[in-house]
Every structure is written in C-alpha cells, then in structure tokens.
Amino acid sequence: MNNNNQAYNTTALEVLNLNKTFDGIKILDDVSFTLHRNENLAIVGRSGTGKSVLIKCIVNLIEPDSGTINLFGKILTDLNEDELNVARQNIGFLFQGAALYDSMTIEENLLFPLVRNKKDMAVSDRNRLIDHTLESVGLIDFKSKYPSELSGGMQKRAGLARTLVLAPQIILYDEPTTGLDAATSAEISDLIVEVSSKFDTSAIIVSHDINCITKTADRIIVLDKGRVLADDVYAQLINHSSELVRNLLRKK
C-alpha cells in the first residue's frame, strides 16, 4: 500500500458521470471518481452493484450509455479503433480466474501477448522480459509448466505476470483472492502491493475480501445500487454514518 497521506499530482484515470442500463435496470448511475498515479483504489459493494460492469467499461469490454472515461488525458470514446487498442495497452486486467491458455506453458502464455503487441521486439529481448517478469512474481522455475500443473495461487501469479509483461500503467484486479485459502490470499495481497511499487503502477481492486482491501488499498470507493455511496480511506469509512458502509468494511 502507498502512503495515504502522500499528495498525488497526476491523474491516471478519470471517470465522469458514467451510466449503464441493462434491460431497463440501471447498473451504473452517474458514477464519477479519479484514480491517481501510483495509487491503489479498491471498489467494494454488494453483489449486483455494478463493480464488474464498471471495470469492464474502463477497458471498453462494455460501452457505457453516457459519461466519459479519461485515460491519461485521452477520452476513450473519442478514439478510433487503432488508437483505442494502443490506449488499452496501458491497462492490464487480471481476471478472476487468471484466464490463462491451458494448452500453453506459462512461458508461452507470456509470449503470446508480446508477439501480438510488440511485433518489432527482438526474440532475445522478449525472452529476457519474460524471465524478468516471471522472476518478479516468483515463477521463474515454473515457466515450462502448464496452468493445470500450478496451484490456484500460482495461477493468479502467472495471470498477473502475463498482464505485467506489456508494462501497463494501470492494473485492474477482479476479485484477486477469490477461491484461495487465507495464507495464499495474504501472499497475493502482498504481491499486489509489491507490484505497485516495483512496476510503478496504479491499480483498481474489486474485491469482497476486506483483508485484501485493507492491505492493498490507499483509498476505497463503496458502490450501492450503481452509485458512489462513499469515497475515503479505510480509517474514515469504518466509522461512516452509513451502516451499509460500516458492515461492508467490517472484518469478519
């Protein structure tokens, strides 16, 4: 976790008045927030409050009905397809299930996005980058393994390595500790903090795991019924006037 008292001078991502409706049901209702450079921001809320839809809008997997997403000074909805693909490379997405290719080794899983997005990179440079990235997440000795040969925690690490290999400036974590035991969850939480420092990234962490959130997040946004109900540091939110906010953030 970064220092909650530090002054953030640069905006990495700005979401303004975002709205999304599915089948007449408003999932995102005028959502606005800012993510700063080198900040870890957690988003919490009950199931169905729009957390996953929000981060999918940020990576343009879902198109919002209205509102703007400003990524390092560029409005994503104003970009053409080529410009959008370049902008997307600034955002890494760690899916809940790691989303590795089962038929590829861990090394091949990292090579695939490099070949697709860094066509001019020399083979020797690719190999060095892959080794460096796997070393950073503690998997260098497992690069010839297949995902099925790894534990759940190691698969999460491999998924994170595949995200990091393209050097994103923002990483979106979707329930990074789901399905893991307490000890492994703590290791993944520590890794999120380490990655933020080592790779100079910002992060948005969507999670129900309060232990993960308190360990990783500089700031927390609470969503309820598609709206931002609260936005502050944990120490303030745990004493919030809203009982819903207090209950969501109370450690079990």
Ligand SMILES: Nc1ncnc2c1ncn2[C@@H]1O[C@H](COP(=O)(O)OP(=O)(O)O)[C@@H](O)[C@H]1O
Given for the second form:
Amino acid sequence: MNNNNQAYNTTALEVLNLNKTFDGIKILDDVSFTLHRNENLAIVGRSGTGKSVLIKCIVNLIEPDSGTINLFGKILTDLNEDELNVARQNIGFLFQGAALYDSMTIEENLLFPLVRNKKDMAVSDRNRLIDHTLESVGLIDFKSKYPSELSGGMQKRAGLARTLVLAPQIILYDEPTTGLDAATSAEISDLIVEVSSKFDTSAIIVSHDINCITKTADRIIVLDKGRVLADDVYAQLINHSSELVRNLLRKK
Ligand SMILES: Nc1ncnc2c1ncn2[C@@H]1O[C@H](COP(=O)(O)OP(=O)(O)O)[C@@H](O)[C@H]1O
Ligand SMILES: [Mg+2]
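Swap state to the form predicted together with the named molecule from the form predicted on its own:
In what comes next, the whole complex appears, and the chain from above leads the way.
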C-alpha cells in the first residue's frame, strides 16, 4: 500500500460498461471500475473469469465489443493510431512470462524499447536511465547477464525494469508472483509497492496470491463470470455477504 493517506481524487483509468464475448460466451459482462492516481488496485477471481481478457482490453491487445476505456481523460476508442501509440506509453504491463528477449543481455533488453519509443533520447541519457532503472529493481550488477542466467524472481524484476524504462503512469501486473516460491513472491510484492511510490505510478494487480494482494492492494475488485461482484477495501471484503468473495480473500 502507498500508505500516504492522500485522497484519491484524480482518475487515472476509467473502465465503463465493458463487454466481450468469445464464441458466444460472455467473458466480460458490463465491467465498470475506476483506478485512481497512485492507487494499487487488485483484481481477484476464479480461473477463467476474464481477468486477463480485461487487462488485454486495457492495453488494446483485445478489442472489446462495447464499452469505453478512459485513460487520463482520453477515450481510447476515439483515438487515431498515432494518438493511441502515445496513450499506450502511459501503460506498462508485466505479463505472466517475463517476456524478455533470451538472446539479449538485461541491459539490451531495456535498451530495445527505448530505442524504439524514444528515438530522440541521447545515448548518454539512455544509459543513465537504464542504470537508474536497474538500480531501482536491484539488478544493476546483472546488466551484462542473459535472462537464462537469472533466477525466476530476477527475471520478473528485469521484466518490470523493461516496463519502467518507458516511464508509464499505470502498470498492469498479471499474476506477478505465480510460479515463484514464497520468499521470492514476497520480494516481488514488496517491489510492486516500492515501484508505485518511487515511480509515482498507479497499478492494477491481477493475483490469486492472498499475501501479494494484502501487501499491495489499496482496494480490491472481485470478478466472477465476467461481472464485478465486489469493489471495496480488504477489511470490508473479508466480511462480504458472498461466500465466494470471503473464500477468495481468506488467508491460506
Ligand atoms: N483470444 C481468445 N479467444 C477465445 N477465447 C478466449 C480468448 N482469450 C481468452 N478466452 C477465454 O476467455 C475466458 C477468460 O479467460 P482469462 O481472461 O484468461 O481468464 P483468467 O480470469 O483466468 O485470467 C476463458 O474461458 C478463455 O478461454
Ligand atoms: Mg489470467
């Protein structure tokens, strides 16, 4: 949690009445929610309930059938290709596989998005930014290593660094601790909180790791069968009238 007790009075992202059907099955059913600036929002729900589809709609990898996504006051569907590319740079995402390029060193993995998206940046500025970002995720001593030479937790950190280098205002994490042992999961959860305050970002964290959720989330949305079943703080949700909500948030 950011723990700064500030009022979340600015909207970073607003999702309104989002619908998506695959093969005649409604995957997202009228999903609406708001992500405030500097807020860490967790999304929980059973497997196959549309969490990843929702995240992919937000980053425009999946086109919703209807509904609007409003990013810092801009409605994504209203933008042309160039405007959309600019808007997209406000959102970073860390998917389940860290998605690093295996044939590139960690440093080269960070350089790649910079060269592509910040063509005018001076080489010295790029190098400084890469070092600063790797420092922030605790990987500065590993910049010449290849992904295969790093542990799973370190690969996650490197994937996050590659996202952070483009200075997004919102970071989407899809199952950031899945496949990691308990100690490494705790480290990644701490890192998510640290990154939010250091880089002044908002986050959506899709997770079924209750320790990660309680550590990181300021607020929690429970999705079920593509619908928002609950949207509240943890302390309220553990006493929610729905058994599913209580079960999803019970500490194991
Ligand atoms: N590109 C796609 N084409 C068809 N069906 C899909 C596609 N992506 C996801 N689905 C289906 O949508 C449902 C929700 O998937 P997903 O969002 O990945 O669930 P989860 O909540 O576990 O992340 C699943 O039944 C999945 O099979
Ligand atoms: Mg998923």
